[in-house]
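What follows is a single chain, given as structure tokens, in the form predicted alone.
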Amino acid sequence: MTSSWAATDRLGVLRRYRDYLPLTEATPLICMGEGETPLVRSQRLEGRLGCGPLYFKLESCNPTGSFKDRGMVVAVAKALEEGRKAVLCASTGNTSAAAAAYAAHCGLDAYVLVSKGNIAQGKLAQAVAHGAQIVAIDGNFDQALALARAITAKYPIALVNSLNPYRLEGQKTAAFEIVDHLGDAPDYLFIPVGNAGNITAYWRGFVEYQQKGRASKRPRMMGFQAEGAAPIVLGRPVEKPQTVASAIRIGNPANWRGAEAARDASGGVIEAVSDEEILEAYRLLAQEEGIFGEPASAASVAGLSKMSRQGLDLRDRISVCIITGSGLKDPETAMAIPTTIRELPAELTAVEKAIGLA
């Protein structure tokens, strides 16, 4: 299989894991350098939380700054194979950025439905820059997704939300990478839960790798929703989800059943963390580990911290937290952290005194 879309020397998801993906001879092997993201060992939080080895999977290092690129490359490749000329998604932000970027890369039109006033500016800026046609509806994400489904059922446009089965096929490759890096599956995987596609996909990846003899075990899947947007925890949809973590501000997840299946089959949990816990984890990640993730990413670390406080013994266990997206997606949250920026004349003595050197 060859493709004129190859734009990088990195293998990318389609080439590296082609034997585990639903590709055919007609699937173009597009690549923007997605995948192969770092797995970084904790420097301070591991000791602070009393964990065994703790790692952070930096999905923020994907081309558009989030894990969405893994699934989008497969969804867009299959859309090309099927002869589609356009893609459409509903989005809280990251999906729109990935869809718009991969569409632009492949010469497709991109249409994006977002909830008016409920998308971080860093994410909206990406969709704008990539030339997507954006519609802000007076409603929430779940309403936008319903509209997206109706439109793509009526017109020959590919729906590239996680309802698209190819999205989850791409996203499962992150689980493969974790096993490839560690030599086996971790004991615990801590992951944010919004539309619930990612926890579903990771579990699929771990199961497939074990079945192929690439791993000897499967991790317990530890999923975390925000308290104000926790339909799986509550057991019912949330009509007006609210949380500072905009990427998981979803009241009726499309992959609800898949998330529950992953939880139950792995002996894991899906719990809620407060916005206060999310923001504290967000701050600690940045200031103790040097990892700048968006607020939704911090839900995984907030969840680990909460479970540790509640007595979960992680001392002799390997844990991985998924950092789903870059902090640059939502700069407003970072700028709200209390700090003092001092304005001084360009004089050496004044600067030395201000930073405590004189």
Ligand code: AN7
Contents of the next structure:
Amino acid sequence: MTSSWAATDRLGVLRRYRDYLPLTEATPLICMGEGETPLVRSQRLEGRLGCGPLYFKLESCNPTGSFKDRGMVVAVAKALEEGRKAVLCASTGNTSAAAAAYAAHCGLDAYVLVSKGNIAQGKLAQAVAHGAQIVAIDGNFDQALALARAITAKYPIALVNSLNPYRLEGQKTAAFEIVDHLGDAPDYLFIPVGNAGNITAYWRGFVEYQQKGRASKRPRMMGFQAEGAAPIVLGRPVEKPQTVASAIRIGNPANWRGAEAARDASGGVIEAVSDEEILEAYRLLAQEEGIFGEPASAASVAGLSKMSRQGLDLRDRISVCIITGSGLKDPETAMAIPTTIRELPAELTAVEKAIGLA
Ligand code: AN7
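Could you switch over to the form predicted in complex with the named molecule, since the one displayed so far is the form predicted alone?
Below is the entire complex, every chain and molecule, led by the chain shown above.
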């Protein structure tokens, strides 16, 4: 039975971390090649900031282009095990892309609730392409999530937001991979915070790996919200969250307590970065490191730059920034970077001249 699901050459999250996940004999071991994402050493930022070894964990390399696949594969496998025929989520974009893709892979229906006008084009394109039923509500993400909870409480549809405990179980495997790659936990982990599920999941992964003797220590968890959507930093929900980083435009995170617990138990911080700092880090990552993350992902790098400028001493420390999603998902933000695209006739001399070679 399981072999019919083993349709790739990769182990995937379910088989690779089977012993650490709440699977049973009846859980179908579905896989689209999620996990085993690259940990790439910084080429320039490290020297510029004067910090110790700095790595980027490219969660953008997951099948649908974000970290959500790690949790979605577990949530969808459990939905199948429970005999569900459909999944539903509210989303700022990446969760809906992952839900739509994994549902399509498994022959389930997918329903996604998004906030009208607040989702990047590439992410919406994914939900459309995978054939999800899409509802754009006249309200923000937090309102969409409330509707998602109400609907799944009423109908036999699996809620696949991070309120679904299987989501965070899957996402914690990214922490395992970092430890497996480095040989131990890093000293600092920099990560964007929106609905606060991912920081909660990473912390759980690091704690679990240490308890099992796979790591000797745990990192300080350094979480970053966008200034206009920083409820955890402010200590109160934000009614109308605003930021260029649409993925983390969230005013009342579902895993608020989990994020605070991760911060406090690890000796870390949850701080805010401005849209300007996010966009600066976004360009720096793309142009100095060759890494095209989406704006929300750049919040981790913006946070690292900011803390470093403010005097956090990272010399002799190992740091990891999580690049949570691909820049391809949000072409509008990339195309807003000032540049000149010269339009010319198809003539050698004209092109040589235009690019300064002749
Ligand atoms: C690229 O897709 O909430 O703090 O509905 O897409 O675990 O919410 C996405 C969040 C960071 C924040 N980076 O993670 C959704 C959604 C990217 C994201 C976050 C998201 P959480």
